[in-house]
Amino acid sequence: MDIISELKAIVGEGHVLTDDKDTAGYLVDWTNRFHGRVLAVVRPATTDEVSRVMKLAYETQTPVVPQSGNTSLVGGGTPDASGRAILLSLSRMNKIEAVDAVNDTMTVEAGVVLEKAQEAARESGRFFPLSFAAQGTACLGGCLATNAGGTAVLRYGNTRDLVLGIEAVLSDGTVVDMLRGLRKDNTGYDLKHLFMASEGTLGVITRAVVKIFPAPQASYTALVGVEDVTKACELLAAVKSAAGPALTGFELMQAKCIERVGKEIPAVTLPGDVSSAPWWCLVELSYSRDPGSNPLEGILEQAFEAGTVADAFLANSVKDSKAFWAIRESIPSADAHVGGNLHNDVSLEISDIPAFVEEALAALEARFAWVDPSVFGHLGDGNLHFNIGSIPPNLAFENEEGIRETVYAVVSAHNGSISAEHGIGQLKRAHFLALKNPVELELMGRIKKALDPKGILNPGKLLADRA
């Protein structure tokens, strides 16, 4: 059988990309550390092209990858040396299809940018929360693959928590129709969470209906100083006790973070000197009605007064807000500027991260003096960028084993997860197979077997292939 001719016959002859020219931007991932080759860039445009390339695929045992924005920081969509594989594109599966302002729903394709979903959303009145730094780029199909997480997790929960339904393709070219916009459906298991955080290796998800929401009309943002981890976490609860639902947003970062941003990112403005506190908390509230006056304000006073805060700045107008949020967003940037970067995305219960930081760092200091580490992240969900840096930039990757194991073993020492939103991919594969609960692994393998029988989805990721 003439594979390629194949597939040229069901999505068309200018969607089988062979030329090494044609190929090459979708076979390197987002980071520029994972290559790999292809039998063909396959780009179909509709859920009946997906179905039939995959029962191809199924029938002649290929290997399919499947990519939508190629933003994966873990080479979760990029293939293996082998050559064998089909990369599966989805990136002309790009229509919004539908937005409900009364159910509250969007209806979106897997190759939807998730900045053209905010538009959509906010064209209608209505807003669709997922953001993150690559939201430019980034597509739908792959931050439910992975379980995207982003800046609004505190108020609005992953990209799991916005789902409530999907379509999927299986392994054999089988549609599984759960396109559905219903908040209750008690109708047994709710199967759709089975292809979310999958990163594809269970399925093809080719549509999606999301949430949406009331647009906010007014939002407050600050960036507060503090003195210590244990005082960022004082400050979340106080704001959360004071704000209640209206606590959208919560960063922690590192003054040298900052600094280095104002130093790197020349197009990134400071709001003055930051060396008056080590650590800084970004904070922001949203209210769906205009409270009239700026409730940070108060809560700030409150905080200072209780000896939780050391220095703030209130965003006055929605420039500075973006402003600030433009800081946080450009830390991997700058980090990027000054060498060797390893990025680490973990997850512990908030209560346990001041003592996680505090250990990880002796730990690190202890086995490797020369790290530069640079950690921030999401304060209000649990989730830090435990990232590190060095110079020479050599050093970090040399030593980047050492580096996962000793974080991990904190991680774990603390009953956290190694990755919070940026999947396993091929970056952290071996570390999820040693650290994850066997039981779990072992059902894992169970579903995997049952729904990819072969396993041709996304080989070399996530769990281990079988023989």
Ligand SMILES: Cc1cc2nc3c(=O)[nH]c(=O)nc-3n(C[C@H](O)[C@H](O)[C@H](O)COP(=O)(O)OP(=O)(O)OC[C@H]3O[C@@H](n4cnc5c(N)ncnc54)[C@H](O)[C@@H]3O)c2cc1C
The other form holds:
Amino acid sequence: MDIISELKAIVGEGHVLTDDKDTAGYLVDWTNRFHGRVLAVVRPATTDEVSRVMKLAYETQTPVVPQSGNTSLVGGGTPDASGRAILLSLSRMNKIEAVDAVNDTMTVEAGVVLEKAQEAARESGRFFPLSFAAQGTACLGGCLATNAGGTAVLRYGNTRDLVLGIEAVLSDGTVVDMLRGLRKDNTGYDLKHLFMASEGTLGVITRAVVKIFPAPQASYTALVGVEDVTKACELLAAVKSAAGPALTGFELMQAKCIERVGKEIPAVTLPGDVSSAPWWCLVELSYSRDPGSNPLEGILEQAFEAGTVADAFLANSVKDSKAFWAIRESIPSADAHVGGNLHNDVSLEISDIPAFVEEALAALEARFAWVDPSVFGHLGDGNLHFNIGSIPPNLAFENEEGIRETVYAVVSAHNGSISAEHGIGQLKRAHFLALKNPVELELMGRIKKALDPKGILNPGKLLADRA
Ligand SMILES: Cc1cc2nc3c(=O)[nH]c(=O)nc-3n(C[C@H](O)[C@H](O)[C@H](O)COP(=O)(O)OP(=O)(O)OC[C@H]3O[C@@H](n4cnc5c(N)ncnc54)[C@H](O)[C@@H]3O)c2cc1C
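Swap state to the form predicted in complex with this ligand from the form predicted on its own:
First the chain shown before, then all remaining chains and molecules of the complex.
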């Protein structure tokens, strides 16, 4: 069977790409670490076309790699080097089908770019809270398939918490229609959740119903300096007690990360000298009705009196607030300017984070005297980007295995996770297989076998391939 001709018959000649110049952009990941080859890049426009492509792949035992925005930081959407796979790009399935401001839901195709979904909600006087630095490129299908996190998880949850229904296509082409906007549905197993964080290994997500919310009318932001991570956790607890659900962001950054942004990213302005404290928290409160005066003033005053806080900058305008967030979001770029670092994306119970940071830094420094860690992340979610650079820069990458082993050993000792929001992909697969509870791995393998009996969906990612 001539697979290429069959694919062209399904999606149209112009949407089966085989020339290197057309496929190149799909075959390398965002970090430029993973490169692959394919039989073809196929760009279906409808669920029916996805289903027919999958049926063909199933019959011919052809591997299929689903890809949406290709912003994975773990090589999740990059094919292997065999050149046997079809790369299934969802980019043409980019329609926002409905925004229902009464049910507070939005129905989208998998290839809708996250920023477009946010805009569509805004135009209807609503708010779609999923937000992170790659939102201009990442798509809803990819966000669901990785259970993406981002900056609003503290208040609204991960992508999993924002999804009410999905439509997915299984490896044999079967369309599973679970596209419902119900907030309550206890009719058996909630199968849609199998596809969240499945990284394209169980099925192709084609459409989703996601939750939208009344847009916040006022938000208040501050950059707050603290002596150590324990104080940062105390501040988090104090703000939670005082502000309750109004707390929408609580990020942690080392002062040196902020200083590096100030030096390396000219477009970002710092609010002042941050050398007065070694750690800084970015705190954001949001309200559906403007409380009139800034609630952070009183909360921080009390925290100063209690000795929790060492210094603070309050945003006096939306512009200031955006500038504070720009600092946080520019840390990875600033790190990349000075030679880059090994990305870690770990999660722990929040109460374990001070001990984790202390122990992991000590273990790294004991083994590698030259480490230059860049520690920041979503403290409110118990998620740190515990990134490791080096002086000189190349040493961190040359010692990647040893560094990951050291960090993950401390994560495991605290019963944490080696992937909070970026997924496993290719990058963390060996560690995932070594560290995950064997009983959970066995159950995952059984689910994979039931949904993808021929093992054609995204082989080489997440789970071990079957012999
Ligand atoms: C600068 C930057 C910042 C980032 N910040 C964050 C952050 O704060 N939080 C966070 O969670 N992530 C973050 N990421 C990681 C990344 O953006 C997310 O993982 C995102 O959800 C991936 O979406 P995508 O559309 O690019 O998916 P892709 O990269 O195309 O795919 C990701 C995975 O999902 C699978 N997949 C894609 N589409 C489908 C589909 N329709 N059906 C089934 N499987 C599919 C792929 O096979 C792959 O395994 C960041 C990335 C960058 C580059």
